[in-house]
Amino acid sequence: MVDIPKESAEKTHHPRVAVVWSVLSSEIERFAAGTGARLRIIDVGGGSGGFAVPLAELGHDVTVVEPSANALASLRQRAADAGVTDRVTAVQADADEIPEVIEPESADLVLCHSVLEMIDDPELAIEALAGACAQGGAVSILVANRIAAVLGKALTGQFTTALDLLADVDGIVDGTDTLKRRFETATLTALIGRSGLVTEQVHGVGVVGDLIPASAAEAEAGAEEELREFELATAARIPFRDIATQIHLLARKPVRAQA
C-alpha cells in the first residue's frame, strides 16, 4: 500500500503549485483508498522532473514523455538525487505520439501542464492523452489563461496589446508571443468535451501570485504561507478564478458500461 503523506500539499509547496498539488493530493488519495495500489502515472512534457520526481518519492511509478533530450537528462538526475530512480521512467516524444511510446488505457492519472498552449494540435494531443489514461483515472491540465494575459497587459499600462489579446481567438499576439494560444475556461472545458474526458474539477493558479511583486509577498514573516491559504481558498471561486495566470483543468474518463 503507498503511504499518503501527513502533510497536505498545499503546507509543503510554493503557492505557484499549492493547488495544482492539492488537487493531486486528494486524487491520489481517492484511488488509494479504493485499491491502496501506487499509482500508473503519466507526466506529458514533464521536463526535468518538477512533479514526476515527488510523485515517485510519495511511492509511484511515473513516466515522463518529453522532447527535450537535455531536459530528460536532468530528470535522471533529479531522481537518481532522490533515490528513485526505479519508479521514474524517461521517455523521448512528442504528445501526439502517445499511442506510439504509451500502451493504451495504461495510467490511472495522466499529467499535461504546461504543453497545450505550446504545441500545433491541442485537440490530437486531448485525444492522445484520453488514450493513454485508463478507465476511471483523471487527467491533470495546466494552461495559460487568456483572461489573465489580457488583466496583466492592461494593469501595466499596455493597453493597446491588451486589446489585442482580447481580440485575439487563440489570446495572443501576432509576431511577438512565446505562446501558439492561451484558453478560457469555457474553450478548454469543450475542447475536453469532445475527447470523451468529463471534466470534474477547475481551479484557477496563480489568482494574485504574478500580479503582485515577489518582495511584496517576501516582505513580512509568514507572507509566503498566506499568499499559499489565499490561492487555495479562492482557486475555485469565480470570478478569481477565472483572472488566474493559469487554469487547472481535473477530467475523468467514463467507464464503459459492460455488454
Ligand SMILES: C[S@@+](CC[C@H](N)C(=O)[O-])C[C@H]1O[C@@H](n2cnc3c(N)ncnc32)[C@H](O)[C@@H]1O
The other form holds:
Amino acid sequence: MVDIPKESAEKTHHPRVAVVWSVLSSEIERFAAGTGARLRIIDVGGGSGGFAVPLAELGHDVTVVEPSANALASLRQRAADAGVTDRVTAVQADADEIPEVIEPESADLVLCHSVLEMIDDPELAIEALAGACAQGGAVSILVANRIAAVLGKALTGQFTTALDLLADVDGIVDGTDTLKRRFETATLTALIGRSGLVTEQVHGVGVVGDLIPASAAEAEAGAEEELREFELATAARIPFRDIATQIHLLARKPVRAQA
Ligand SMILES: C[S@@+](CC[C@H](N)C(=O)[O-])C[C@H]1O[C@@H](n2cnc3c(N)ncnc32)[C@H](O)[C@@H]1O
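Just the form predicted alone so far, so send over the form predicted together with the ligand.
Up next: the whole complex, starting with the chain shown before.
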C-alpha cells in the first residue's frame, strides 16, 4: 500500500476522482516505463466514457463494454468531440458476457467503476474481469462503501435508516435502494482474492468530499485545490480510507510460471 504523493495528483480532475486518476496514472507509467507504449484498456460498464475518453486522449486504446445503448451513443459522441473515435471501441454487452466479446487475457488494464453494486453476481463479474486481463496486467475496481452510507445517513439524523444499513449484510435499504449491494474493504478484497487477482492498493475515494456542503468547497478561492490535497493525503490512511464514499482497489493478475 502506498501513500499518494501530492506531486502526482491529477490536478485537472475533480477532487472526487483525483485519487483514482492518480492510481491509474501510476499504473500507466509503470506499464509504459518511459517508452510511451499504448495500453489496451477495457472499461466494463464504462457508461458514456467519463474514464474511457480521457484515457483515449492520453493515447491508449479503450474498449467500453456497456449494456446501455443510450450510454454507448453518448460515449461515441464524447469520443468524436474529443477527436479519439479511432481509439475508442464500443461493445454492447453485460459484464458476464465478457468472455464472449473480449479475447481472454487481452487487456493491460481493466476498469470496472461503480458497476459491481448494481449487477446480479459480482463474483462472476470479477472472474470475467480477471479473465480479460493479461498476465501482469491490472484491474481497477471502484465500489460504494457501506460504512460511508451508514455514516451519511447518521450524520443527517436518519438513524433508523443508518441502523438498517448497518444490519443488512449487503448494506442496502430494502425496497428503496437504487443499488443491490455496497462493499467494505475486507469483503471486497476477499472477493478479489477468490478470483486469483492479487490486491496491491486500496484507497478511499471521497473521504469527506461528499459530507461537506458544496457551498463550503466553493466558498473560498483555492478550496477545491485544498480539498483535492486532503483527499489525496488521506485516501490510503486508515481509518480515513475506510469511511470514504467509495473504495478503489487496484489488483494485479499474476504471471503464470512457465511449465
Ligand atoms: C454508475 S454508471 C458508471 C459509469 C462509469 N463506469 C463511470 O465510472 O463513470 C454504471 C454503469 O454500469 C452499467 N451497467 C449496469 N449493469 C451492468 C452489467 N450487468 N454489466 C456491465 N455494465 C453494467 C450501466 O449501464 C452504467 O453505464
